[in-house]
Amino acid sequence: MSEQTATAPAERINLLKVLGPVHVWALGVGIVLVGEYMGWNFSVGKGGAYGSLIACWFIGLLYTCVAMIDSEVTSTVAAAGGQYAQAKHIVGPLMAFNVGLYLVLAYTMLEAADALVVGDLLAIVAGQFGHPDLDPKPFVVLTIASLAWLNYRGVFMTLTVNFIITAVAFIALVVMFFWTQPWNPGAVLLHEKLLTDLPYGWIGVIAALQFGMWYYLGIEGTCQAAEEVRSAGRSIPLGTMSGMITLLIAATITWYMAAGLLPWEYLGQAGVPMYDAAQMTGSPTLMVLLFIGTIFSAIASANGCINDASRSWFSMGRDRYLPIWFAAVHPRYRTPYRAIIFLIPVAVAFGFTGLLDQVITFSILSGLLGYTFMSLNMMKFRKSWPLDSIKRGYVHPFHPLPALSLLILCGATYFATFLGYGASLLAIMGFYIIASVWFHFHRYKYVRRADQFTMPWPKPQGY
């Protein structure tokens, strides 16, 4: 029997609405906070320490625009799939399919990078205790499999765990900040000796924008909880915007500590920079705390990525953009269990490459394509459904300035990525073009066009 003629079950099992603002915060910050422990520092290698700080604040502006736009649209389109659900209602099927893929690949590759960090850090610590030949790959598999099992068992437990371990990882950064006595320059932090001018000029600052995204990459994942929160109009904006404030603080103090403890030449290529910075303090207590913080941040990020990638994959299956088999909801745990299980080997395969910077780059590029869509989507949303035409849970201010700013910053970051990873940029663009052709000529015939639109909106202006 073809997918077009298959009948739906008599009773649909839906996802549970059990989450509140704290879970939304835990999902967004949990995915991102690992970026304060590793990954961001590659921007130092591109533009020097000052270049990395400039990138941190410029990209912080980009993500503030993302958070504001997402808060408005997601609190109105409260469905699993986040930006994918927005695209199918506002732009159209082909854009929705691509946005769904952007989300799945961005989160799955970020999950793989997180698992790589866990494995590499355990191998480093094992080497310090006389076991230099420890293979990190089993820890990559163990991390992904354990977190997939947690996600399989239920979203409330998953994000409650994420809140706890994310809070511990954030507190570890704050404790280290006060430990380094920022009020007493030269006592611990040596900015006067370590900071230099821009080593590669302003072109280095532009190049640093690519890895500057790692400070915040993934905060848009709060949208994936829209169908499982008790009140989307309250929880999504509150959880997303408070998460963005948390990350701006964490990013700034992270740069300040690392730049005052490590030479920029080393910092720009370090695998676990905050753990290395803790070692430079000479404090065993701080080293243990930052080891725990690094591990917890990576686990929290991978945990949130599994949640978000599976919701996007599940939503695409439910709308028949992918085989409907992926749309199954577990009858007991109310989770998209088939989507969770299916994506495990994909994440493990990326993790086994061991190429942390390449995996990060592919995740960044997929996310960047999604952010470009957001700016265009926001302008079309406001034009097609003005403020007084439909009820919104949140209205972001200053429109269209955030959308235009986001578009300009995305363009600058594409250029920055091309400078260092031009081949990767072209490869992933080629992949999405091929996927689009496949969807248009093969998959779209299975889509039930009327069933995919679930919002009770009036016809758009000018229809």
Second form
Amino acid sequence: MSEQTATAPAERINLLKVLGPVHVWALGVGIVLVGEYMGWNFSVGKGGAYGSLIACWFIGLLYTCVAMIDSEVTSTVAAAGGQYAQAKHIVGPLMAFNVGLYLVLAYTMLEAADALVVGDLLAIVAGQFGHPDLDPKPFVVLTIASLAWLNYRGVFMTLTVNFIITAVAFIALVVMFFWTQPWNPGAVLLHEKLLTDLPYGWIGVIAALQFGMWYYLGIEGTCQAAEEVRSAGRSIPLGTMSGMITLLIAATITWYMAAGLLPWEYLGQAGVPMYDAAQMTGSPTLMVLLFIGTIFSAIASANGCINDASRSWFSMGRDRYLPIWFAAVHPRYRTPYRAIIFLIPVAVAFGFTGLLDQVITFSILSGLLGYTFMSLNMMKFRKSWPLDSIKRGYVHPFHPLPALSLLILCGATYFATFLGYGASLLAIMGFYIIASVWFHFHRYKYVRRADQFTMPWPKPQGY
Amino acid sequence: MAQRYEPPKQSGVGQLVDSVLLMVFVFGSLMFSLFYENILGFLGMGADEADAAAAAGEVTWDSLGQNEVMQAQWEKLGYGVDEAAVLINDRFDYTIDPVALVVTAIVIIGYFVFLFRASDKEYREVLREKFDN
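Mind sharing the form predicted together with its partner chain? What's above is the form predicted on its own.
Next comes the full complex, this chain leading.
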């Protein structure tokens, strides 16, 4: 490792500006779409099938607020690190450090869960073909290492691959939807006989909000591309909002198919519910298609997660919130290669802890803390720099309604997490409190003060 | 005019220690929640209830509240009535402990209050150096 002062700003190589709206869509939807193939169904376990559907709509509203807020702030603060860079300019360094950690941990843990899905699905299918002893662990490592290599080689190819495999995974869901003949109830889909009343009543609906986040978790990752898109003001809002529309469609048809094919008690605990749902149709073609869709969605998600987590880690290193050694850009591929490489063993270690429940909850809660920050950040942003005081790429309508709605929905989701995962919630909060104290009283001394504010804006009002 | 803050140099070993320490915090919190789940039984998943129901014997699809279509779907999935009973009886307990709820709320709100206050102090230093020079 070099000394902190060894990397002078003059030697800095910038990330390449090569991405368009399609890549932004691929990044956002690519990370999230795996949530339609697995994970969302745990909300059925917490609140029943109808509880999960209501959670899907309410959490959809939460993410619509996230997408609106993100589109405005990111199109104005166009820097790698997304919300991290926003926090640095609008709230302050400690908040930025925390937001950076939310992003890195949410994405790295989601990446570990994605790789586990790939390994587990291969093991299930191998079992169906007479090889029940297949060890999924090598496939977990292979998935993470291959995708890290792709990310190391360049962002354009990484996100182009993501666009293709995400599109295939989305099309697989749509094909299955038409295959199950939703216009002909009772032919394939058996909602009338499989749907039940709310098993836990309305408190179960609130509890379902926790895993309802999996329908959309990660769409805010579109911001991480802010420094690498050709036109942030156009690409980020277009890619994010079209991504959100895609996910709302995918979430609705996913719930409709799964709830019409599987008993809710099974669905609420299934590891690969959409593959199971395809099995219930009895169609081998559909099973192959959903196998491919599940694998592709998990790979696309892990790929996007590596991209986003490394950008956040890189940005924190560049600002000295973390060791500056991580701030290196590859001279040929123009990628944050040290951050990418460092996070490989971390993701593998998360995957191999055997604590998948905690890893997933850590990822969800890190996301939720980030959304809480976004609602407060939006209000401070408009107050510190009112409209017309700085140039914005996009201005979202109805302020402060989206920010206030987001804050209320975040409060409800904390309560949902408390119901059933109270210990995990406290343990994770404990981590962020300790990390904050560590940063404020130790790490911050290595940070150059004025360098934290790089946007060409006037001094914020009120200071 | 504000004086420009010059941060100290950090050695390579110091950088390594800081990176590792952060990871130790993360894995520590993951292990803590597992410890809490196993030892104190804080979480709501009723594994004991599931085991008890399965052990009670005389389990039928009717007693599990499953109609003919549900039964057929379970069987297509390869589950007999006893295996299905374990999943069906594995329920959450949403009894709210008011003390735990209040403590959790205080921790979350206190965390954000600390974040915003400490950040504001640091932010003013940043602005002073950036704009007053």
